[in-house]
Every structure is written in C-alpha cells, then in structure tokens.
Amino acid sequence: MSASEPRPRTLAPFGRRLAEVTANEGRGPYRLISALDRNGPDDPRPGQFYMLATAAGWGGVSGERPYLPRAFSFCRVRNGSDVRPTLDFLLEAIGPGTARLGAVEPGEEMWLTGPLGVGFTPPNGRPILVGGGIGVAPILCLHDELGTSVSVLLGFRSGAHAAVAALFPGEPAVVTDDGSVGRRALVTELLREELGAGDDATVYACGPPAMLEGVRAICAEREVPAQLALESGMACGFGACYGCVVPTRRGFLRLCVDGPVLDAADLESAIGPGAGH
C-alpha cells in the first residue's frame, strides 16, 4: 500500500459512550478488562484505539487527577449471537488514571471513545508478529484476525509479565530479560533468526521505543516490510491538540489520526518525542 493510499479504519461513533465492565482479571502485573460495548461497531481494526475513562472516580476528585481520558489499542473483540461486541484491554497501573481504570469492577461503566486511528493493513507476504510487554496487546488481535499460521515473537522483563503470552493460541516464542521464561534475550534477537537473506515476509510490531527501532534497523537492513505501532501522549484522540505529533520522512504527524500504525520505511527512527510505548 503506497503512503498515499487510505489505511483501511472502522469509523467511530459520534461522541463517548458508555460500556458495562464484564471481566477484570489480573495477568502477571497487567489487568485484562472487558467491557460489553453495546452501540459500537464490532468491526474494529487490530491496530486502532479507544479513549477510555470510568464513568465514576474520574476527574475533579484527587486533586482532578485522573482528567483526560487515556488512550488504550483493544487486544480482542469478541461478538456472539446475543452480544455485541465484547472488548478486551491489557493495561499496566502506572499512574492515576492506568490506576483508576485497573480497578474498575464488573458491574461499573467506562466511558468508550473509538475505534480511532488507523490500523495495520494486510501482508504482503509471511507475517511476522513482534510484540513487547504491554504491546502484545494490538499484536493480538491482529493474530486473531490473520489466524493461526504465523510466527508469533513475544518479549517480556520477567517470567511474570510473559503471563499474557498465554492469551496466544499455539506456542508463540517468548524471550525475557532475566530469562525467567525462554532464553535470556531480546525479542530483536529472535526477530533476527527468523528473518532470512530476500525472505518475503512483512513484519508487525508494538512495543517500547527501543525495541520498535530494533525492528525498524533489522528490516531496513534486511529490506522486509514492517508496520509499527506507535504510542504517544493523547489529550482528544481526534487530531485536534497535536499532543503526539512524530516526526517521520514525509514530515510531522498526528498518531491519533495518521497512525497509529506508521510504515516503518517512513520512519528515521522509532525513537522519538512522543513515539513508543
């Protein structure tokens, strides 16, 4: 797909919304909260994001922190017969607002703003799935979409955070930092052995900044496609405050509304202010 092609989106709703909580279930040290999303589309694409907020302990208590509403990439959807679409998200409490929102219980309401930005698009050869801590979270649900046959690259700082590997169906390979699960080892590294001299493969990535460059050097010397989600500080989520402009070769863009999900080729690093989860 050339830069000047439209990303295939789902289209938000106007406005926020409410969805009742159905599940919040610890993983490691991340949460996983579901959250029945009665009047929004049950096509959302792997890639885009939801703002999210509670609907009770949320701005103008504590000093009115949290305020804004955060920004989180769904990691499943899930539409049945009689429901329709249940949404799950991966967080991390670390602050206020990632705090309040891994609290929540089943029975609350969370305000949903979404699906926005654009997401990964379909491959063009083998696909490669690299996903970083709390990043795996987009990278799941586009394997729900492309299905079982893919390499599934998985790193993690502990045995406790590499919980969530276990949301993957199949055996994907994990790597952490203190080799408690897997080797000792970076996901970069696996991402090298995997990829061979011409192969035509593309790959998809999210994860911390470090790792996102790793991805982006090792396929612009192995000329592969990659696609990166990026991450960044959102106020609106809509493009209006330009709190996570990037900087890339076609110049500065909004990740709420040009990305998340950026063409690696277009990058000169991942490494920048803002970019990165």
Ligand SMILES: Cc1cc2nc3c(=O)[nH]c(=O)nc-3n(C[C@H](O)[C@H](O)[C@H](O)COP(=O)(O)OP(=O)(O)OC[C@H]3O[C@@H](n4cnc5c(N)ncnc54)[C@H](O)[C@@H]3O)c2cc1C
Contents of the next structure:
Amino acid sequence: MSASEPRPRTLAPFGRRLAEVTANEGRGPYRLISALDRNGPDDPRPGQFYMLATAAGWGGVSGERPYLPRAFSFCRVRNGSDVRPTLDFLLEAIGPGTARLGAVEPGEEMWLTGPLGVGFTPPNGRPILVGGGIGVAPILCLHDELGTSVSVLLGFRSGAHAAVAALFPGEPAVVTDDGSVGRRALVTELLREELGAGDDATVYACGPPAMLEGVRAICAEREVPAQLALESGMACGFGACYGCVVPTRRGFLRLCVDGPVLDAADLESAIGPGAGH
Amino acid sequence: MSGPLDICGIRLRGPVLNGSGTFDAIAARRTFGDALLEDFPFDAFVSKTITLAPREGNPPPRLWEAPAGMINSIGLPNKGLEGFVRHDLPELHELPVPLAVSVMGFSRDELAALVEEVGAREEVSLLELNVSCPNVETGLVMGADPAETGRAVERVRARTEKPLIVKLTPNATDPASVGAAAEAAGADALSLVNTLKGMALDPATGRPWLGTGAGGVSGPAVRAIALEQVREVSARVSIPVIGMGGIGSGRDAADFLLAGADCIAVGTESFRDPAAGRRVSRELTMLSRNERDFSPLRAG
Ligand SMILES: Cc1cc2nc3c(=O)[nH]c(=O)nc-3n(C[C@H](O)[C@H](O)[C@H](O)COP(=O)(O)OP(=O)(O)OC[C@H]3O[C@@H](n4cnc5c(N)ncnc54)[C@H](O)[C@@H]3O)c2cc1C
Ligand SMILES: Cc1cc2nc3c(=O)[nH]c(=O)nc-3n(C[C@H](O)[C@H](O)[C@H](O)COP(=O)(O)O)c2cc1C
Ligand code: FES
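Next block: the form predicted together with the named molecule, after the form predicted alone:
Let's see the whole complex now, leading with the same chain.
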C-alpha cells in the first residue's frame, strides 16, 4: 500500500454501545482493561481508537467531570471462540476520566464507540516499532499483526512503568529514564542506533509529544518514512466538533478522522498546541 | 408531539434537528459508513456554518470540559461558499432528510451574497442565519442588537424565497426583542440558543486555556438558561421556534416543547452518543404516548 492510498479504517457501528468489562488488572502503574464488544467488529485496525465512558458514575457522582467520553487506542483484540471480540485497553490514570475508567469492575458496563479514525498503513520496508510510556498501547496490536520478527523499541519513565513490556512477545528492547530496567536512555537513542541512513525501513511510533518529535526529526534526517500516532483533546471522536485539530503541512487536520496516525512528513513538528493531552 | 410536522412549509418526519456545528454528516459517514443513512439521527440536517471565504478556524486548544458541559473555541472552520457547494453539497444531498444550510456573514453584503447563492440551490430546503458574529462595518455583534438583526434580516429577505431561520445568541440583553425584530423583518423561524460566552484557565499556568482566550459554553450546563430563553422568545413571536441548549433526553426535549418550541435540536449530546438524536426522538415518542397533557405553555 503506498502512502497516497487511504489508511486502513474499519467502520464503526453507528452510535455508542454497551460492552461488558471482563477484567481489570494492574500492569505497573497502568491498568489493563478488557471488554467484551459483542456488537462490534472483530477487525479494528492497529492505531484506531474507541471513545469510552462508564455506564454508571460518569460525572455527577464523584464530581463535576468527566462529562465527555475519553479516547483510547485498543492495545489488543482477541477473537477466541467464546470471547469474540474482546478488546484490551491500557490506561494511565491522569485525571477524572481515566481514574473512573481505571476503577471499573468486571461485570460492569462501559459505553463504547468505535473503532474510530485511521490506523497504521502496512510497511513497504522493514518495520521498526517505537513506543513510549502509555503510547505502547497501539504498538502492541501492531506488533500482533506484523509478527514477532519485527524490531520493537520501548521507553519508560521507570522500571515500574516498564512492567507493560512483558505484554510483548519476544524480547523488545527496553530503556528507562532512570536506568532501573535496561539502559538509562531515551527510546529515541535506540532508534538512532537501529536506523541506518536510507535504511529500507518504516518507523511506527506512539508516545509523548517530545518522543514523537524526536522520532520525526531522526526519520526526516535519515529519509525514512514514519507513521506517528498522535493525541489531542477530543470531544466526539468522529469528526463532529472540529475540536481535535493539529497543525500540519496540509493545514489543521482533525485527528479523530484524518488521524490519529499521521505521516511524519505531514508534520512540521509533533509538538504543537493541542498535541498531547 | 413527536410525529410528522410542517415547519415553514417543509415537511419533517419528526421534531428533532441537530445544532449547527455539532454533527458533521460527511465525517460521520466516513466513520460509520452507510449505516448512518439507514438510521439517520435527525429529522432535518443543519450544516455547519459556512462563510463566503474559506476559514481555517481558531488555533488549538479548542476544547475545555466544563462541569456538565464544555467550552469550545472552534472558529467556524469551513471551505467557504465555493468549496461547500462543490464538495459538501452533493454529499449532503444524499442524506434522507431535508437540508438546512447555516450561513454567517461579516457584513450585510456578505450575508446577502451567501443567502442568494445558497438559497438558489435545489438541494437546500431551509437557510439558517448565524448572527453571533461582529459586523465589521458597525463593530456590533449582529445578533446582540434588535435593530442590527432587523437590518440584516431585511437585507437578505428579498434574496431568497426559501424559509429563513434566524439563530439567536443568548449573549444578548434581551433575546426576545431580537427575535421580535427578526420576525418583523421577515424571518420564518427562530432557533436558540447558540453557545454562551465562557472561558477557562490552564491550571498549570493560570493563563487562558483556549487558543483564542474564550469560547462558548454548551451542554447540560446551559439547559436551564436556554429553556427560559425559549419560553420568553416563543411568547413574543408567532413564527416557529427551534429550541436547543443541553438537550440530552426525550424528557429534556419535552420540556423545550412545553416551554414553547415547535422543534428541538440536539447538539453537544451527539458528542457523547453519535445516535443521540434518534434516542431523543424515541424517548419523546414514549413520553407523548404516556402523558396526556402536552399542550405547550405558549398556547395557554
Ligand atoms: C487517539 C487517542 C488515543 C489515546 N489512547 C490512550 C490509551 O491507549 N491509553 C491511555 O491511557 N490514554 C490514551 N489517550 C489519552 C486519554 O484520552 C487521556 O488521557 C484522557 O482523555 C484523559 O482524561 P482524564 O479525565 O483522565 O484527564 P483530564 O483531566 O481530561 O486531563 C488530561 C489533560 O487535559 C488537560 N485538561 C485538564 N483539565 C481539562 C478540562 N477541564 N478540559 C480539557 N482539558 C483539560 C490537561 O492538559 C490534562 O493534563 C488517547 C488519546 C487519544 C486522542
Ligand atoms: C463544538 C461546537 C461547534 C458549534 N458550531 C456552531 C456553528 O458552526 N454554528 C452555529 O450556529 N452554532 C454552532 N454551535 C452551537 C450549537 O449549534 C448549539 O446552538 C449550542 O451548542 C447549544 O446546544 P447544545 O447545548 O445542545 O450543544 C456549536 C456548538 C459546539 C459545541
Ligand atoms: S474529536 Fe470532535 S472532531 Fe475530532
């Protein structure tokens, strides 16, 4: 698939639907939440996301927010005979919405809309996957799809955060900011070492804005194509509010319908107003 | 009160519209496919506001979540009249419901040109004038002032035979007087409320969060204010009124109808539930079956 072809998008059923939470486990400081999406498609594309809200206690109970649903990449889709399809989400609690979702109990129901946006495009050359922190979520399902022989480079704040690396089959390269697991380095340093000039590779990355900007700059310098999964504040997730725009060389793009995966070549910088969350 | 009805001579299958700028049917079709058309959530579709020249919209961040609502500073991004007619109109024509196009001009001339061109298109059933913007000639926000609104409506009235809805801003001292002035100048219907002015500070810096400093508040947070404005305005005019502001259920919709609205619109609730319009319709039908007395306050 060439870069000019439309990116992979699995259509979402129209409207929001209820999904039953089947598990909520700790993975270091993150939560790994599974939900049975009985009425959803079993083939969301890595990089696509869902808007989630709990059915009960979303606003009104514990405080004034959350009111709007929140965006989450699925990190895995499982289609066993009795669990078709189960979606896994990896959550980092940073505010009222993620705190409430992080506290869901098995048997509880969540509102879910998706899959939304466009995902990663299959590679032309050797894929290199780069994930930072909670940004490993879409990298995990991409890894599931591309197979275990691809290079996976992961970076975390601390050894506790690096616990999620265990979700990856094979042996991903892991670095941490404090050196408690793997080398003390930024994941962009691993990418610099992995990537030769003019390498026949495609880089896929998701992580905090500063990391994505590092990846973008390295790939631009080495003339290697990169696809970056970005974040911005969202209200709707399906193009209705025009709130989630990020500045690109093609003007403002709505990240929820034209992204969240964008070609690095379209970006002047991965750090912009509205980028990140 | 939830069956088919006529609004300004246009037949609608029900009373539930969308608020302009809160549902992009084209992007929704990219996301949900043709399932959107099979179960289209609204009984008429109102486009996002268009202007004569294309607009990029405001710098991000554009959103802030407020208690039971949100503040937006979107800035009317749109392709401009020409781009809208060429790219969007053919797609909007495929929707299974009548189309209303929302227009805004930065002068009366601009507004008149838009109304004439858009009104001439057979795909378009109704026009909505978004008057919540400053007139660059007078410096006044058109919709904040009865006389200014009257002059704008008068100016465009002769340019089209299509029904003209004037969308009132709640940021006026006396919206009912603005509504009455619009009616006197030839408006066929009124819609209200648009968003209420609001702002938020970045907790980390103490500086305004939104890219433009301030924005408009919508959602349940504004419902009580909207309900009272709908009551006041509909008591003053005899043309149909489309009520909106924080409607999220059939019960909310029924309240607006009881307060004097003839139709209602769902806005921010569609962000939480893309099919909210359908749900509100269904709930309204259930209510009208169960409740005997639904005669609006306006009639009494
Ligand atoms: C496409 C996409 C995929 C994502 N995938 C994941 C994922 O897989 N896992 C994951 O954990 N997260 C993911 N996120 C991020 C996640 O959506 C956010 O962390 C979440 O929305 C935060 O909600 P909250 O209520 O917990 O925090 P909030 O309080 O909303 O805070 C989040 C940030 O928003 C700002 N903010 C603070 N108050 C407000 C306010 N009132 N209104 C608006 N902004 C405010 C601040 O900058 C704050 O740091 C994704 C985001 C996107 C866009
Ligand atoms: C993100 C957003 C964009 C909007 N854009 C427009 C617009 O382009 N034109 C317009 O007339 N009103 C616009 N509105 C106002 C809505 O149509 C509606 O009047 C208002 O939000 C109140 O209804 P609600 O509380 O149900 O959302 C917008 C509202 C929101 C939240
Ligand atoms: S989140 Fe509403 S347009 Fe993207």
